[in-house]
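One chain comes next, on its own, written out as structure tokens in the form predicted alone.
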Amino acid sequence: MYQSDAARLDPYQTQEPQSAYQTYAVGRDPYQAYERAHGPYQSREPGYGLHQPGHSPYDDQIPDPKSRMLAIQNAKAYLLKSSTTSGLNLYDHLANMLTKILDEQPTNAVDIIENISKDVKWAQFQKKMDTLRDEHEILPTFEAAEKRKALFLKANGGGDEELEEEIGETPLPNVMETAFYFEQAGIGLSKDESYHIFLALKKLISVQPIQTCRFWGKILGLEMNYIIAEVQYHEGEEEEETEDEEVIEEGGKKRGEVEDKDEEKEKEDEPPKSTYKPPPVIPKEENGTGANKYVYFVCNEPGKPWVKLPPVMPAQIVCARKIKKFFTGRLDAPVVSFPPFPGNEANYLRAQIARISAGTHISPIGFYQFAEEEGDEEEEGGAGRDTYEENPDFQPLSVVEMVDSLTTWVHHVQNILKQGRCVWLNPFQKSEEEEEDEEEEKAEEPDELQQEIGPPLLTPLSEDEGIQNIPAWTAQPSTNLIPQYAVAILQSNRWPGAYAFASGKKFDNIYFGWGHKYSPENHTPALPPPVQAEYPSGPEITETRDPTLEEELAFKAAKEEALAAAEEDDDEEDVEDDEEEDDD
């Protein structure tokens, strides 16, 4: 059967592979056969003439088979290059795509080739699950819900008694109501976050002996944010803590004095000490007064523990005015700046809170008033007053009046002086005993410092200085479409992110921002101090020049002559002594 066909073939003759259209029509015109199978090609179309010998795109470029194989290898090597992003290569990706197409054989594969490519890529990065126990991925929303789960849990026991206490008077502020009013002007957080902060403040009040509490605002950070609560303790609670701290400080000072005395006894011969006296340290204001009137707690997210910020020092406020740093969200992070900041990020955050509160906490005029008892005692038109009370006869102004004039708003937080305190203190003032003991040192002290006097409490906003051509405040209603139900909104241009609202007898202040003061120019750090001058040159410290050889020889000769003369004098004295002994 196969011999007749095999007899026609030469066993030593090589057989070349034939294309589809060659096997389709043996002995016919190949172009006609190709036209019957695929239809005619026009001369302008790309497929015209490709079946004819010598028309291959590689025939005229790479005629040598070895060169053609090298080109194929180079092309394959290029396809095998791995991506620096995903680690995949195009060769394997195309192979997987073709395998998927041949296995599934979808209809109109050319139309969904992009989707097939995406599916193949997605399968490469899909997490491999164990058939016995799957490892389910923990979503970020689930982790956040686990952190805030404790906010929604009530303490065990109590029942109706706890419910009655919660319904009664409580220092917990109505955060949702405040958020509603600010939302009228497009200011605030989402409802979910506001409610979580509401629950977090409730948890804080249940742990700390707090008399008043207020949601101060939110300061943004590079890594995490700060949610800030402004509180006041019950009378006596904060004082006990400060007394303990003072006792510890005094004990530390006494121990240090004893150690200094021992060191002075041990080291009698010491090099001369510098006579430079650093400027006196300005003491901080007592808790409950001035810049430390309120206590502040912070947390990064609702559900995380609240952290109490330390009291602010005047030196920290003074330095905070000279630097501009972004917060990281970590209270223990160092503050690298010039001038060097005396503390870490917790102290810097506390200083910025004090500055923002002093400049942006405002209230409608007439809502607060000074006590009648203090009116006769205080001087200088209320410049020394630091307390006020609510006015029971307060009559709210209309929204139009609150927006048209800034005289209808006043500051109810004391201004911070350049010294870093709200009440000026003379650092060189001494007691009567010290004045008697140190009369001599008094003459050397500098002249008396001029007392700083800031604007008094309840000063109208119309007296605030603007920033070049920008007013300090911008007032506007929450809506112009329904003015009868509008809310008066004030925005601080000096501290971007500080807002206040007033609606009837209700008002509040809030801050959302980076904690930076606006400056029309770019922030320029302070320059380092000038280089210290060199010690004045004089003959007593000037180094002598080296002597020449002649001078050295002359010095040696003079020295030898002096020694010889001294020896002769000694010999003469010995001879005289011997003669006196002989005479005796």
The other form holds:
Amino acid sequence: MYQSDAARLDPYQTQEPQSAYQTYAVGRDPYQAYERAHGPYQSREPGYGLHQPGHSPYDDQIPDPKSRMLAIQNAKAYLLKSSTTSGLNLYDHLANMLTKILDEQPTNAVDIIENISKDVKWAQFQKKMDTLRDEHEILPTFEAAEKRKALFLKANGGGDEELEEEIGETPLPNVMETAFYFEQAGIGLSKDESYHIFLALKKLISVQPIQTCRFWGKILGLEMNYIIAEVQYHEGEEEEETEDEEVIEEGGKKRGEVEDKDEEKEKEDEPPKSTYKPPPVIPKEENGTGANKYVYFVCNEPGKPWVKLPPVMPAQIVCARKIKKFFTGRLDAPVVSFPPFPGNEANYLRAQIARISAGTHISPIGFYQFAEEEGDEEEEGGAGRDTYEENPDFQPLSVVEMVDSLTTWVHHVQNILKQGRCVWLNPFQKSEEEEEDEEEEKAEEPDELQQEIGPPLLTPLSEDEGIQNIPAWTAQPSTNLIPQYAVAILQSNRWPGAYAFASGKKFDNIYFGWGHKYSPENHTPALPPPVQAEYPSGPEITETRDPTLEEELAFKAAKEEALAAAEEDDDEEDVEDDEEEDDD
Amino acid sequence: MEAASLPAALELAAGGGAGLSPEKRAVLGASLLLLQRDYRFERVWFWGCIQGVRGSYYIAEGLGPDRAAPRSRLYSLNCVEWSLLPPVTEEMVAQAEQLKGRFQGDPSFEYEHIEINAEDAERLFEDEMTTRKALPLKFAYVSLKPTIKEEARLVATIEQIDRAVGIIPRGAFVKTPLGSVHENRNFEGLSLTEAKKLSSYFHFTKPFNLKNKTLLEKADLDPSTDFLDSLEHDIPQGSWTVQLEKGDTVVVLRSLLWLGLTFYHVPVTKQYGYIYFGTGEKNFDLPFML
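Form predicted together with the partner chain, following the form predicted alone:
Below, the chain from earlier opens the complete complex, with every other chain and molecule after it.
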């Protein structure tokens, strides 16, 4: 930009009278300053006589001071000349620039002189007095700030009653306290964000009938992130979400009926019916048990409304184990993958949350114990206990003990079996309804599935398998300098981003990450299944190869022979008939 | 990120859940200053933390007068005492690329059974020959060492991360006609609209694609500030997430190729920087995950 300015000045120069040019030569020569500094030159040295005041080569053209004054005036007139394109003139611009430099006194001004010039020119535009008023730009930042401010406003109404309720037993977790303990290990969000989440959870609790609530963690996404709260409803207050599922099932049945009608119509030459029976859909676990023990709410940012995630189906967990996709941040985004994921991002998120909880939610040993009313331990092949309660006599271990060995920690979330459920279910067990509907003939009963057994609840971490030569968990105290107040911190190596802390009677789990399991090997997606055979060969339908040309010709020739032979016979017969008729 | 602005920067880059404990923050303020004194760095950057299985490495980088010159890297296990890492060579990088799995957390750990395939070996051999003007005796030195120390793997990984995803906003650094690079004192920050575009950020490393630009594109560029590759043409596309956090006041870029690298910038201010908190492993599954 400056080069072009210089170029523009040059053509002007050639038009100016020589006298004016001379003063430029003195000022514009960049080397003059250096030259002056070298003096005084002796008459024999090169450089003598050049560029010395009063001895420049053009001096002879300005004989007297009057012309010099004229030359100066001409120069000033030139500087005051307004530019045709921008309306500025160089004199004013230089004056403004030098004023600005003298006012601000930046260091090494000569290095940034061009930028200062640019700034001065730019400032020109702002000072224009427009008759139009500036419309204040409504930046999206302002809207976001409004939402965040709304979190801090106390809800109206209620007055004293609410205050009492709030101070008493509240399901609201102390997010700041948990954040403090995790911060001792360097884990966690900034304090601002933690506080916003705190208030957002408070809002959630005031809206929904919630018994217990916990900040589960944050999962990062491509466009937006997810903040996740783990919640348990009051008993009996759950909304029935099964309506949607029933509607879907009915829709499927209707479609099936329509297809049957179509098939009945074409009874001739039907292609053989497929004997493919899709594997039975494993039903999801009841709300409140197994993988659906907790209900999860997510929001993108504190201040935005909380959205409830649907309960998880075993098929979704099984598929989620095979794929690895980033979350986009929009709950309704489709998950494009192979094997095709049965659901959208909300379902995928829920499945990953279930896996992470099952794999990494741990507590100090003794904090939870089994309720003592378990009479029968042998139900259903030792399905194990799935409920626990807090141990009132819990004696916390010291931090050193918690860190040294992994037997001091236990999982308190049920392990998810390969099937996708926590409690194994035999899908081929006939329930009463199904027996009536099923056809009498059963072609082939698949082999009975082996019951899957997982580690029981409250197993210590030392049973966790490592990956290759890495243990499943890394345990460290939060500080080595002040062991009296250190906090025991566990990091999961199988699910990077899952952390747990324990300090005295307090403990908690949290997750900050992208939502994927660690695998030292690269992810290999499942291969598509082999091409299916079309029809089984049987007496009705057999596939044979097309006859080759020679075979066809041979067949044709044979046929012609037979035809010729038949004609002869016919002729003979006809002749015979004729003869017979004739005879008659 | 700049050591001087570390406390504020950590708050801004904490969206991913990773940060430093108060103890480390407190000691870094002092120990990074002492690093600057001892090694006579002009600038000290706290690069981040690589988590190993048994311990973590905290990394700092020191810069001299030319900010684009190869940087000195130091590591520490507790943020108090720092050790200088050996300067990185191409051979180290090639060897480190073969290694998979987590860092162990022990600087003297030796990894074994490195296999360099024949092509890489030849290439390295030729590089060595041309740079060293090798004497025949040095033949055997083309070190196809079967083991590599964790220190070397550490510095090679840091170099890879810096090369691949170390970024700065456009205009933050200027190149002088003499070739050296230093901070641009006139950089006032990117505007909000500019900050959301990937083309406003550059890789702070030797540019690869600059020469391939068309003349039309080159005409718009200002050689003093546009002397690096921008993020627009990174492969695969979508390997950066751009988000606005903290109520749309901070622009945070996260790399998906090296999970754990976070870059933050507050628009219209001079605050920017990047930091790495992660396991030091490249995310090779990225194309499947997008």
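Just so it is clear, the structure is predicted and the values come from calculations on it, not from any experiment. Positions refer to the first chain, counted from 1. Basically, rigid core = biggest C-alpha set you can superpose within 1.5 Å across the two forms.
Core-superposed comparison between the two forms: the CA of N493 stays below a 2 Å shift. D192 shows a C-alpha shift below 2 Å between the two forms [criterion: core-superposed Cα displacement of 2 Å].
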